[in-house]
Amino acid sequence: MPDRFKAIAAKAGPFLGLLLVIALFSLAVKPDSDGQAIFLTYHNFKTIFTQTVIVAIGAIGMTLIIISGGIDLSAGSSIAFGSVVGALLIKNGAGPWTALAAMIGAGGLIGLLNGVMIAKLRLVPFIITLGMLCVVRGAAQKLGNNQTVNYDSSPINDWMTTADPRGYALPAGVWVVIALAIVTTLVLRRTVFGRHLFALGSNEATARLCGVPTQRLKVLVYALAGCFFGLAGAFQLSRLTQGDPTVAVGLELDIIAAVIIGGASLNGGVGTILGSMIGALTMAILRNGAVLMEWSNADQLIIVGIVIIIAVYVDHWRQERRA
């Protein structure tokens, strides 16, 4: 029974963790000059779940590659760089699904090069995907010629907002996270690839012995990763409606510490993606939080910082007591 109860606890970590960041907020945000409360409305949880879109499709695309064991930090220069790429085609006259395949595209081969490298050289994935973030953020400001990229307009600027703003429908972008996190649990959980993908996390050597394609699987997983990384660089353009090749600097930390948060493990073979929603969400929170404090840019670096120093020791902890 006491093991059951910690197999629940565990479990229900991140929700816990949620709720605390939801409490402790509602307190520390002061009501306006109305004495109408700020924090706990419809609308700011509206705007909340809008700007949780950008993380949470990151999350998906890392969860699956910290499943498998692995890292990428160039998520966000891949961001950035996917919302480049789909400005400059608007600008020549593409249409939006003309701009958002060559966004998933441009995400799926940088994921690609990554994974032939981690994979077929047999290198660190930490420091493939460092130099990654140095090449593919550098590639960007050159295919911007290091500024924004303006349109006139385009209906991918609709995805991240809604006719009434003050209204209660929420934006395309939130029912595209929520229908790729139940394909992608589905996936997971009920597939070949998913049990492959965990058996390839646990330990790599035994699923190569149990006949699991781990270099190929590799490959798919960082290629897979990445179309999510494009993506999320299309939601990047519709909330900005310009592409920004300085956009979405560090995002990579946001995006592995809501993964984190949401229970996975930097060791690989542990990971779901509620949980990881979950994790983007609390991150999203701790944003809207500080701002209403009104916190300074650098508080707000501290925090996440904290907050990701903390994710990692409780997946420390998590793994001596597995062990």
Given for the second form:
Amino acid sequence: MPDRFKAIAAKAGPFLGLLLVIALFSLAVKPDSDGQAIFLTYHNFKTIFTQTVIVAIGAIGMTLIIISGGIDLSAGSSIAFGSVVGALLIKNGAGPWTALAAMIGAGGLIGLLNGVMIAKLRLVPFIITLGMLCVVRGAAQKLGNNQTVNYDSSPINDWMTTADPRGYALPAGVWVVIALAIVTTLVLRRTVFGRHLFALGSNEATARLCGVPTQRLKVLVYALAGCFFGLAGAFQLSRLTQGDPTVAVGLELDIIAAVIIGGASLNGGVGTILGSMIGALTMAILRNGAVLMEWSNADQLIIVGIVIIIAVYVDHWRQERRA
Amino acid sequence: MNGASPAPASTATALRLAGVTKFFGATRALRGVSLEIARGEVHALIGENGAGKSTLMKILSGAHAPDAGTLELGGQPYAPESPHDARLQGVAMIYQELNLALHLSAEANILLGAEPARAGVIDRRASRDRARTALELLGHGSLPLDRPAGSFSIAEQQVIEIARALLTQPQVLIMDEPTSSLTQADTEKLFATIGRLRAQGVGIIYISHFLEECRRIADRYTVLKDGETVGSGDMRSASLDHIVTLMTGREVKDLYPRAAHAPGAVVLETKSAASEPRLRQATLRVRAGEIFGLAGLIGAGRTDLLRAIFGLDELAAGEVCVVGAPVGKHAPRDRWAQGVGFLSEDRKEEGLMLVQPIADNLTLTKPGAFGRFGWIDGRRQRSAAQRWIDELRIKCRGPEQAVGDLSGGNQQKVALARLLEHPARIFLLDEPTRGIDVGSKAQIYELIGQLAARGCAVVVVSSYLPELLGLCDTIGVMCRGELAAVRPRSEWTEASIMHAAIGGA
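For the form predicted in complex with its partner chain instead of the form predicted on its own, what are the coordinates?
Below is the whole assembly, all chains and molecules, this chain first.
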């Protein structure tokens, strides 16, 4: 049953890729001078999971957009904008939950703006969000007066530390990713909203013909994804313990790459949250392993780039299988 | 020979086909086509939709290879490997849809793919000369060569396309429905251009649904029907009736079981409905339990009428009423809520989500009905899909299989099942049996009959006349954007429908 085999290979592909990357680094990374492994250890994976959080949360939002047939290039800027908003509020005495809500809200507003422009101006999402990439980055810099926004201290700073002050085994950010991934998976698979997203990305004409409110849905999905980018901004803030308007430049590309490695199609209609999470983890492991191998930054870039191309090629190959 | 047209420049044969056969899977699209075209002859190729003209043209232009038969070009065996090869050998094609790079200049378009160049650098003077020469041959020497192709009128764009075809000095030029998007005045100019080409000895295959047009421009004709050559002769001495009989005269098999149904109250009405770009005027009334057929040529506005009724296109004028009440602004969502269902003629591009499962395609109009508060109960959804899979005998592995994996007939059944599951009371079916096997066709006819018997109103658009005559209670014929004649089926024949469709009434 070569057909059946191909189908399984296509489904399990991202996971097999992840295992392959882990296996390769396990063999390649040399133990330390005491003969202790340094890659395949609890502590290192705790670090990797923590380093995955920001891209993973962004990837959840991006998966929704990519399934609907769109793209959002302003994600990195939104994350930076969110972190600046949060830092300013905390600096002015706001509590962590207020700051969190504001960061999610700020991301949501940017997404709403993206969605409304895409639906109303009927321009391709690539162009609109490319423009917003610049606009939002500029807005973040203005808001932060062209410098990092520092504050004394905040409980937010604990959300991403591997020191694990509250004994949760993993930092709070990792648990948030796991919870959101499960909820979003259920929403995608079990709700009318999720079903409509797949329909929109799969064939917009069919969706319209069947009475799916396509334009409203576009606005909604960008706004919702924006909330995820805002939340990712909160974890960015927690990680740096300061608001930085120049952070996360180009992060949207890591996020998109994670979604694509996870098996989503840039043509829309295909994608899973689990796949995107595996994609995000694969990216983080690549970066982590590369550091442990003491590869130069340039080599890291080249390798990550090659992995993205291979993943997209696999996507293309799967599309052909369908046609 | 009619005095108005010049005699052919030469009587030597340009193109000869004998016994050309072509299969697509198990379907025989062509079953022994013969055709002979002399140099300097305009030859009309006539046939109903689906008679095999497109397939034949694709073979001539090198897009498909025939399975059997002989092709000769200028006395030599002709076996083009690709459209490019066909062009080099001397057979050029002008498609109904123009193929121009609208941002490039007229000159660049004419020379596209044949740019005179040295070491990759385009020889600008030579290209200008060649483009100019080609246009002069067509009597359009004054066309500005530097303007982008998109800035010209459709008729001028067509001239640019013909000029491109002339660059390779073709022996045979194939024109597919060249007047379908032209105004009357532009049509006259095109005929003048064709006259010039004929005088230069080019053999021209002219495909058109408009028989009057063929009679004016063509020297000879060949009629195709069901993939066969059923007649040919001198165009001017042939009567239109004779040609229409050749086109349509076939035995009608008993595919159309008639369940007893009695039309009731009017449930769907359009009053002078019009929409951009094609639908000019349509007034119809469809009753519950009535099967209403819409006949007409491709591009006559039949699909446009259904789309306007369903709210996919905006009404430019007129009114659509469902069960007596005018419907609001365009929105398919509202129509589904009113119990109107639409089956698209284009399964792949519009009708179905090919990569998604059967179950999702089938329940897309209201997935929320399979659960509560926006959550979907997957088991209920799958069991609903399974019910239709059994009922319509859809061949598949199960409700989770992607629709794109199914055969055309089974895909169409999924698309129809969506309307049945909804459930709709008014069915707008655009070419419900296009491209599907006979078994599925018979099943769909039976289903339509049952719907009418249950009191549903059904509007069927079809290009296949026996189907309309076998199935419908009432048939309306559209011609050039207008719903011209609506009569009970008993008052129509294939010939009279064809006459009305080509504007001969």
